[in-house]
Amino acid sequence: MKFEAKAFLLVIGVVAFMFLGTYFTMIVPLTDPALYTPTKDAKPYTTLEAKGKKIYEREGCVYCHTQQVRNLLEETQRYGMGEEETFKRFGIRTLIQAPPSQPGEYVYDQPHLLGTRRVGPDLARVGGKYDNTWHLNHFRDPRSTSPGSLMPAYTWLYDKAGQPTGEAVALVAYIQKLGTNYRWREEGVEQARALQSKRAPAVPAQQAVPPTTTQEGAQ
């Protein structure tokens, strides 16, 4: 008890355990190169997908969205790729899970914008999982092609006509754009395809059929 009776080696020993806690937790993670290295597919902004993002945050959306899936199964499978859709896209009939996030996918993002809370599903891999105007029907009337879908309506973004104005364009095309910093579906269609042909059972070559003679006839 020493120690304890002594209060300045004791804030001494405090301050030390802090220091050496916030280095190895905070400092050492942030010199990580991976922090600051793209990956190989990943492009900056474009302009119209830059307008986009601010929307995006303007309207709150990353209150109820998060841009992050986490190295867990239930999510990779989740915001992977179905039978369906990869039939559809690549004519090929299986299930494709969604890589979990990496660190550069986001490195022309300032700010983050990971999220904290799903009120909705997360949207790190929905670039490109519906065509454009999916999405425009999606932000005008949500239950059009969510039923139950607890997001509402941003009806300011289209005129009096109904029709999408250039932030509702600008909004969908950032939308798009998330997960394209990584080529996961392409490659799980082409490790698919390899496995398949790997799994596929080769066809013997047709064995020639000796001819048989007949005894009939024979004396």
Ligand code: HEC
Given for the second form:
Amino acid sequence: MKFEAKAFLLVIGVVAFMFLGTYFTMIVPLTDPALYTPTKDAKPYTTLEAKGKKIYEREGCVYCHTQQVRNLLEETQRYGMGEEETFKRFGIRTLIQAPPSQPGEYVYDQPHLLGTRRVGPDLARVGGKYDNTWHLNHFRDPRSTSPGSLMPAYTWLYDKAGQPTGEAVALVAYIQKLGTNYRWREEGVEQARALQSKRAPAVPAQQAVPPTTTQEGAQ
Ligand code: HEC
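In place of the form predicted on its own, output the structure of the form predicted in complex with the ligand.
To see the whole picture, the full complex is given below, headed by that same chain.
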């Protein structure tokens, strides 16, 4: 009560609390070295990819797409690789979850394009999911690759003959780069292969075990 009656002390108190709040919720987290340490696979953008990123910013893709896989099963499964994809690309049938995004993957993103709305799917792990032709067709006419899609057609990235301009090519290069700062597809497939080869010898061994018959025969 007495404290509140003294305007000067009150102001000092409010400022001190605001400073403490800012310090512990903003300044301390910003000193976390993980924010500035690239992941081991992280590479800076090439000139073409950097040009594509500018087009992504200009066209407002960020209004419909996020670039962050959160630590939730629904997301790691949805944005991972399904059996069809692993079989088609790596010749092995297995599900591989997408790893949640890590700060070290974004060190070369200035500005980052994490986004806040998901009208379309998250794009943080989309690099390598489709081939370049798929993306070129999709940007020119999203309904041709994804029936019923709400995504706008980016026809101005193509010339009159429907051929992709340098901008479309750069945009595809940027999209294919997303998520490759972490070699999760390759690592996931390597792990799955290692698991399978460990399991594989166990099968013939089990089959080769019918000692019961020989025992019976001996009895
Ligand atoms: C109006 C919202 C909207 C905008 C703007 C938009 N998209 Fe999309 N995007 C979608 C929707 C919805 C889908 C899912 C259907 C489909 O595949 O088209 C999608 C799908 C995608 C996919 C395939 C993702 C996957 O995993 O299958 C890519 C890549 C993509 N968009 C890139 C872009 C790029 C690049 C831009 C900017 C040039 C952009 N989008 C702008 C709504 C949008």
